[in-house]
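Next up: a single chain in structure tokens, the form predicted alone.
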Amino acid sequence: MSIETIPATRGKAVRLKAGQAIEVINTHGAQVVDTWAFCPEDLRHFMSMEHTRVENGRLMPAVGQTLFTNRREAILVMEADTSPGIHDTIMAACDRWRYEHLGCTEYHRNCADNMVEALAELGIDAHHVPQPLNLFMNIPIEADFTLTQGVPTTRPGDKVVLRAARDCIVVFSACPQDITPINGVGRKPTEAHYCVLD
């Protein structure tokens, strides 16, 4: 079993066969990992948070629940989670426009570009960035329905295991956000790790 690195502020893509699982490790305890899954035969068929929320009747997936595609087909199953179970399914991936709105005047690394670059490393040309499953991201919903950019509730070494319900390509981004506290009060993105399990 080989442990691989998702470099800080960068992305990685991995091909999984049906039945394989991938363990995502929050190595330092405060790193959000944006996560996508695509069907390799058609990138227009992908893991969808809006469809997953409907099918599970839940805001965020729990252990034993399935993650569904935009065609309401099973693609991943959350098999294990040693974290407090707080994962965001609402927020779009950060992109260059998000950072412009936050005041950046020069290019800032972002999860949308990380996804595209990671797929390009596999020779895949992506033209659409779906909303990811934001593993370990804490977005509290306040009583007045406002959303807060919360600090992660995870601890160093917390893990999530996702098992493939079908052949798929899983993409990760170690979120580069260093303006809001989404990656912890220190606002310092760090690497995360993963390993493929049979």
Second form
2 protein chains.
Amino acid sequence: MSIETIPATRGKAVRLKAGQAIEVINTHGAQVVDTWAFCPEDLRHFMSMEHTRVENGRLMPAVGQTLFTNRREAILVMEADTSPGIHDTIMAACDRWRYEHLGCTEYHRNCADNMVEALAELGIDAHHVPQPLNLFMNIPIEADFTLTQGVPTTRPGDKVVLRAARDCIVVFSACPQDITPINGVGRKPTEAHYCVLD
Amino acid sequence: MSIETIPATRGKAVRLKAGQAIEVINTHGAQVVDTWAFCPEDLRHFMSMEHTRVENGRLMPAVGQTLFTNRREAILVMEADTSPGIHDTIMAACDRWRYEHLGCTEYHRNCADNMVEALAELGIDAHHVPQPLNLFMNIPIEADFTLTQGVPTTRPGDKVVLRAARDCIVVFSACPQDITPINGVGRKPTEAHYCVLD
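Complement to the form predicted alone: the form predicted together with a further copy of the same chain:
In what comes next, the whole complex appears, and the chain from above leads the way.
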């Protein structure tokens, strides 16, 4: 069991066999980790937040709940979560256009490109960038439906365990967002870690 | 100005030029209309609820707000809405697997296939089925993040006007859901109507 790093502002893709699990560690306590999962035999078959929300009847997955694909098949199970359980499933991965709209005039690292790059490191071409499971991300929804860029509710070392219900490729991005406080009031993206469990 | 029918349980695709608008009419008062928009020159560039939520900072679009693509470009503007303004942006289109999970043993018409069929009628191959803008659909989010299949809050004749910010193809599906009360307590899908406005 070796602990691997998701470098700050970078992505990482990992192949999991059915039955294996992956532990995602919020090492420094306020880092959002955008997470995707794909079926290796067909990238068009992927973990889908919009199908997961319907199947679970819940905005975000809770411990014991399943994450479903866009064909409503089980792909991961949220087996454990030491955090308060606040994750996001409704905000798109940050991308080059997001940072342009936030005023960046030069290229800003972003979760969408991180996903594509991490898959490319395994020799895989991305089909498109699905809505990620944004682990540890806190988006309060107000009564008037306003969405706030909240600070994570997590503590250093908080962990989520995702068990593979089928062979899959899991992709993480340690979110590079440093303009909003989504990665903490310090607005300083940090590394996170993961560990494959048999 | 001619009023066109979206037949009950069926889909319809319409080409709009930039500046044209389309009025969607909830004729019988409790019909959900799943709505998509695509850029005609590249179906991989489409109206994206997850990007729209971030750009507007709101769970669902309000009058005056823009609907954005997955490249965060304006594609439609919600120009008017006579309904209470409750729409859904977080529940996947119903599909064959949804109805299988609800116990159907034979094929059940569904919004995902309606989208694909409606585009095919214009000679267009769908790339994938994005999260739709589910007009008139009411999904209350409870404090514990439970999602409820609510009854629409609309009245017969309620209308939404969507103005095209660029050339696009708009696709509607009069949702065939008759197992949950999402199309009203009577669980009876009905037709809806639309009208292109110059």
